[in-house]
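One chain is shown next in structure tokens, namely the form predicted alone.
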Amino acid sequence: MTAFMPRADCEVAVIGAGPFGLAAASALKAAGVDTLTFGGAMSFWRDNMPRGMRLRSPWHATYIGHTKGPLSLDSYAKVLGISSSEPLRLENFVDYGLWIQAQAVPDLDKRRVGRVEKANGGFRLALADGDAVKARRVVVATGLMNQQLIPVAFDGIPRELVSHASEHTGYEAFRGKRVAVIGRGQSACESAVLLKRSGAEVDLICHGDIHWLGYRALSGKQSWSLRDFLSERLASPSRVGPFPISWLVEIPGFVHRFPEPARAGLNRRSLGAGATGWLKPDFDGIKVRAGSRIVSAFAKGNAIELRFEKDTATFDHVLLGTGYRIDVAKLGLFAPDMLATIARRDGLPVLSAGFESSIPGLHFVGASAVGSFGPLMRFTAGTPFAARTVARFIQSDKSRNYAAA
């Protein structure tokens, strides 16, 4: 085996080796762009998702960059012998990402990038081990790292009493405990099911009723309205957002041209809380407190008390399935002076057609690009478009520079 030899510079540095990072690095390398990729392969999925989880995305919306050919999910499924008829298991998705990394990004540098600074002709990346790398361009693909949404009611509560769903890879420690799960999206609902399977007594607390995605088709109901028919039979490939605007979501380049208020409205309508219908049969035994608003939370010895508008309840632990709120400032990658020069809207960078920020050469893909390219960038389904677009933009810029020289 060849020993890993760190390099001091490159044309493009990709920060993050999750689905968007691996897809971007793979596309850049295929385009002949000198690229270094930093981070642990699929590390967020390995370290921040619970065992037993299945992906919400349908099969054809789970491709990491490659929709066809030897690096597609279909090719991987043939190698492993798994079926496309069932939601993909977490462990299979992680292995799929590692499989792509081994073939398309074999020189992955697993070291963490601690800081990105502007330098002459590009950027300087300070690594956690003290080394540094120079790059002409940087693609930030850090996903949901450090973006957990913690409601203010839980500020100051000891971490042994309240935690975010992303902090757990398993729930065995909660056997025999009474746990309140906050939220009504995929993360909250799936966590509630997995907690119940682990032997916990579970209450799901949410502002409104759970929106079950695709449950009518799953449950075999016979009465169909026109709306049901359109939603189920004419659903977009990624199934992100309600019909018919879900088909707009599938065209991020077109969404990028929307006026900002229209794009923000599309995001709000398409990224609402929802859970896959195949979880619903496992909700027997889970107490759902829909319409409950938490007024305050207090630690009471080894327990936590939640006060609602009309009553109170005490739990051994609160699990926050409250999702994420993206703000690039929380990445901790940029010094304050550099962060101040990144044009942002509600914490999200304002990006050009090439996913380039207001700092030339600094690109963002994945969840950070939702504000500029729409909801698809929040899901793996967005990796083919993002990777292809960034690679073409950077390759074209490289060609222009060579021609000018």
Ligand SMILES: Cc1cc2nc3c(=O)[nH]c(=O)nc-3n(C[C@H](O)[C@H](O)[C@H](O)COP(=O)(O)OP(=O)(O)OC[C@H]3O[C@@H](n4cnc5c(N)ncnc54)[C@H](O)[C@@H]3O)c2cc1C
Second form
Amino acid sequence: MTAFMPRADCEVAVIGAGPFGLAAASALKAAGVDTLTFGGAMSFWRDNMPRGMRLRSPWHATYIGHTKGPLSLDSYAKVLGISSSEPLRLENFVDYGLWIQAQAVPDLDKRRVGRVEKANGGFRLALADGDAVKARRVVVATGLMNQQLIPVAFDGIPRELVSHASEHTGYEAFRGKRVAVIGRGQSACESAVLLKRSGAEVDLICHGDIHWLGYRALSGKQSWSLRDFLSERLASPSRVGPFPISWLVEIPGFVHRFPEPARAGLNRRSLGAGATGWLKPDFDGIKVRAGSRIVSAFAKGNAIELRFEKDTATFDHVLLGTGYRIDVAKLGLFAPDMLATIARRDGLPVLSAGFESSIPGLHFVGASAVGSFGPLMRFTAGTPFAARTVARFIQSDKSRNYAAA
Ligand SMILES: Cc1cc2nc3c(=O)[nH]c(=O)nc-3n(C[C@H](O)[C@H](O)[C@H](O)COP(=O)(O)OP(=O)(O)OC[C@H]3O[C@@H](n4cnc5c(N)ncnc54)[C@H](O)[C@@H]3O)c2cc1C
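Let's see the other form, the form predicted in complex with the ligand, since the form predicted alone is already up.
Everything in the complex follows now, all chains and molecules, and the chain you saw is the first one.
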């Protein structure tokens, strides 16, 4: 096993060691590209998601770059002695990520990157501890870090009264408390269930009805349509997006060639709020206030008052399951002058077929690539395509440079 040795330069620096960063680093190394990877392995999954959570993605579309073979989830399940039964538990997925890291990226540098600057035809990475590393190329795989969406109504409310779901790894502290969960996506609905299980009294507050995903039997739907039947029988492997466009989502290289409005439409339709049907039986005892619009919020002593259009309600705490809005400016990695030269649309970098931004040598994978490659980039199911594509692009560019030299 290669031990970690701090280094001063490399061909490619990968920033982030979540599923996309580990997958990209693993593919680059396998392609013989000198690669250094930075960040805590699976740290977002370890530090920003609640214990007891289960993955919404189906087992057979949960990847960290490897769909089959010795580094696949199936192989790891054999090592662990667990069955491929769904839903996959958070801790098993984290362990899988750590296992991939130990095998495929053993030289991971766990330090945080504070700044990326252009330097001498490449890049200079300033690390949080004061060291610096030079790289010819950079792959940014920082995921949802710093991208939390906080509705303006909660500006200025003390942290003890309102928090984002990503700030919690457990809800034991809320036993006996009245908690309002805002949102109706997977994170909001699963947090509501876990809060209830921890002994909190939970209201789920959302704009409209919860859209239960998958498994009609669990969705509680009484009616039956040909569309329902087809959705179940012909479901796409990753189940991202509504049938039948879910099948387009599975081909990110094709989605990349769509005209921009068509890709934006695909993203809008596929990334709407929804919660997996297997959560529904656990909703007993959770008060769902669908159609409630929060007008304002006020701190009142140790409580928080929410004003709706027609009434008010008071809670001990508000948990925001309001999701994320990706904007690379919020990463804090780039100085304003460098940021200004990254072509962006709605905060997302415009990427070439090789995941390269308008700054040559600067690549983005994962959630930042949704604007160019579609909804699969928000899920681990997108890791094999992103990793393979980036590695091929960088390897062939390297070969071209050697041939030209
Ligand atoms: C509650 C919740 C549940 C989810 N469930 C699923 C699911 O079931 N299936 C699914 O496919 N997806 C799910 N997702 C989406 C999931 O976040 C992505 O699929 C996946 O994490 C993307 O991987 P990533 O590597 O891009 O990002 P992340 O997993 O967020 O990893 C980013 C990494 O970058 C590192 N990093 C960030 N900034 C720096 C820096 N400056 N320097 C060094 N390192 C840095 C972090 O430490 C982290 O390790 C869920 C998301 C949430 C919030």
